[in-house]
Amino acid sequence: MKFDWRFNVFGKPWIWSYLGAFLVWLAAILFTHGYGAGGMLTAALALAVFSVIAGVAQMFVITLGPGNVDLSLPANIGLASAVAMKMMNGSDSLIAVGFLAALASGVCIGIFNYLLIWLLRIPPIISTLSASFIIQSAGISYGRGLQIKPPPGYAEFTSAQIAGIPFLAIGTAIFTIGIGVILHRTIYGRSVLAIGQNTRAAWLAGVSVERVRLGTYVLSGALGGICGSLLAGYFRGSSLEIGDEYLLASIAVVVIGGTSVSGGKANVPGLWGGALFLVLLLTMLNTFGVSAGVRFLVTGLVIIGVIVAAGGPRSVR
């Protein structure tokens, strides 16, 4: 096998997300005359973790092909945060129970999403949107507006650092390496890519299309559950709205990271670049002291511009 080690930045448009993140960070520290530069990176890494986890979930679903997107992810995250905190009940001895309960909640949501798509033949974008309203209703009934604090040990774990690097960031980096191996070196990962490129051809080649779809939506649901549990620990409490920002953010991170919205092409390393870019962009706007309305406007315009520039060529079908 012959390897080409030449670095072609134009052939890897997701690399621009890392460059964009660096330029945004540079602009912020120039404005503050270098004050808090290291702390800004540490905070960005800590917050980027949650966008990366949600991005991995969304990436697998989007890679299945046009129309596949998990719009129930924010509601899933919110419900999982409530389930985790309620099961942990502030006790360190119940951390594993609460975490597994949040994971199980996400898995059930993933199965529910797939059943809506498969049994009722509802398009994925409609079924997951409909499911989100059902999940939100269940969350309101379950959580009843209570904000339960996480166990001290769990809160400490989610905010722990090693040499200024968040422990969760290290763990998530290892996790994304494993995801890259799964995507490109396993039958399941290659099946997801094949289905996204051409569903009929994948089926004729012997790929169990429906089984892979089920596994993908379950994976997305499970990662949403994990994300909700970790967010509740990091922000010191559960909230049904804790996942709201991860709907568009997860999609933007995926596309900025080099995954094709038309399916069949995914990129794991780019998720970190997209997540860091978005987090540092918001940090820079906050540093400049702009109003919330201006932050939303600038963020939206920049995301659109970066998606157009970094999205790469459209897949040819």
Given for the second form:
Amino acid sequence: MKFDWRFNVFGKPWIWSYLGAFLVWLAAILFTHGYGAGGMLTAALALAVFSVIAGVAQMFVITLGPGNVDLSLPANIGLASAVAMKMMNGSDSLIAVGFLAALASGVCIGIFNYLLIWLLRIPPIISTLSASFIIQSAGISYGRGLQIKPPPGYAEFTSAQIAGIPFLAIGTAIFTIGIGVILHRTIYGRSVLAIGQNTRAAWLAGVSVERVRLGTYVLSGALGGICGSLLAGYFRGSSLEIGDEYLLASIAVVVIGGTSVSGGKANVPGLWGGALFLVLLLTMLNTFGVSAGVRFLVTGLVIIGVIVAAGGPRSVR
Amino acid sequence: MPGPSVNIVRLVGVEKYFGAVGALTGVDFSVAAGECVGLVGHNGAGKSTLMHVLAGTLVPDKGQIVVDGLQRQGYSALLAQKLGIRCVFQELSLCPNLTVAENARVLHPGIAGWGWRKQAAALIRKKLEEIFPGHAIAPDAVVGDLSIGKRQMIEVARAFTTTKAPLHLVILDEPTSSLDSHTAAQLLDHVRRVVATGASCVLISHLLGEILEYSDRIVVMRDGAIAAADRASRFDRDKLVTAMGGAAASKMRSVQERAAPRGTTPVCVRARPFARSDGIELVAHRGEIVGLAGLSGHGQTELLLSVFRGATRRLPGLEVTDPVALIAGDRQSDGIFPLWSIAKNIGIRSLGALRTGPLISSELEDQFAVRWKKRVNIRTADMHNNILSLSGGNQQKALFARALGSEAKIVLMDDPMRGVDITTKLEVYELIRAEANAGRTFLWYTTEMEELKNCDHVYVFRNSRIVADLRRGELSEERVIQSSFQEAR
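Here we have the form predicted on its own; I need the corresponding form predicted in complex with the partner chain.
Shown next: the complete complex, the earlier chain at its head.
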């Protein structure tokens, strides 16, 4: 309970992730003497979008309670990027087809994950991890390792900006507002929060536990699919490794953003703060010119620090 | 005091409270050398608590413990062990991952060095053969692989083994609950043999025949105090049953009688415990309060849960016509959502009705919470406070509000008054009666006799079967106890 006072100063723990993002950005531009301050923000917003989408997926799953986590997200994102690019086939007229195909691949992965968990009673951490190996193999045989370029219209769309703000960032901001409404004001969202606090009590209070869990893993899979197809457009080509960094990132933004790792409490605004903080932290370290090893070291330490610091208020459970 | 005058142990004015609940309210209890004391009473009468105090595993809030004529300060399980007091508790205490011999060693630190396994094996084998001739238990068998009956035999035999520490008193808490009648008789005969050598025994059992036949003296407990104590020959079955809780009944507030005879309203629940074809079928008509009685753990909660499942799915041997809500007794693990406000905790069962369009309306949710705050009288300044800010009784009222505020026509109650104070109870009884008059049906599992008096119809459970079907007029504490203790022999 030692850290209570710090995390409840504004009654909104996610304020801290924004503050952290701001401080990291400040440190970076002080180092460059103000050079590239705006560009840094634009780039950070553009990259944060993908962490936020993956983070929303992970947030719903983690909120289901202890043991729930979707480790198949990176493989899912990689496969979806390949599926989207292959279906679009470089042609602007097939953009919608490719996007929907990536979405469908994500939904199938979600259903597959849930079936492993429910039918075979495998703990989610293991079933999603093993699913990710299966998905990777499927991706390899499907894409044959080829990098397929996105259609020009799609590539342009994923990097479009309005007054320095990426178009995708605006879209994702609106999307996360919708997610907030779903989480707090729909029966589905309330059910997720209830299950995360006490699954048995939720069942006895009439919540359809299994249906909600299925829905949550499918939602996570679908968001992975969307994330993958957007990434392929933004980075001008698909690759099966494109999602790799989102294993750690998706979990990190959820935790830094104030969502409880033990479930039952989720925080949507914090996802943006956490994502911006992580992206800007890497930008700052890049500006300082440190090696890749130090970058990983600092990222790891930050996540450990946040979990330790946020550990106090969660002792309610 | 009849029998030998040398007391092995004496407890004087022992009190033990769990929160506001008095498990023991000033108990004097003694065991003389060379006697077998039978201890009987209802569930929750305080028998097990008293034995835990005697064995040193619970420290009493008040009172003295005298062993071998000396008042003992800082009495503990270890000291009890040294003084020759052994205990076989209801919840078996063997380590399932160890062998029989290794488990025997746990009690005897003296067995050490080379060949300790052999020594321990010899010790336990000898005792098993002495108590249960023809037992067929190998000392090197892993306990987890053995049946519950075999485990109970090992547990009992282990309690009677001796190395360095003396053996003066063995407490047997329901030692025959998992034994068949033959092995049970072997054990009880052994108890008589041990007592004849000058050691003592406390025997707790729900089988009154055992108690009457094998004890020298019988102590009856009720509501955390001693209700009767005398030589065993002065008791018979009916006297014991009356002493266990008949007398208090007349003092209870009488509940107004309802004229409505059974069967005028349609049936809304029909169930057989575990879909068994033997035993009586449970039937609940609309607007009835149906009580589920019997000793705890005899299948009442399982029946409620199967009715709960049956409301959303077709299950064999089950008929549930209307939506169901359940009020949990174990509110921490089955009831409350600790991160939420009182209002959200109440609203979770009725979210469908609290929406405007597809979204939950916080306005409707607040109105709902305020309405139920008044109806069940939840004592809080603001329904937006966290649920944990409430006292236990008020948390329980919130759970009642959750169920009664829902659209459910059938309400299942899983002994929901555990740890609830008397004022709250009376408020809730009235609420239940009013809701039943308005057409709701209640299935009410309770371990308290007083609550059964609020029921229109009572089914008594024993060994996962319904063994008695009592109408309101036929209900009496004696009948319920008689049916719960019916013996197969």
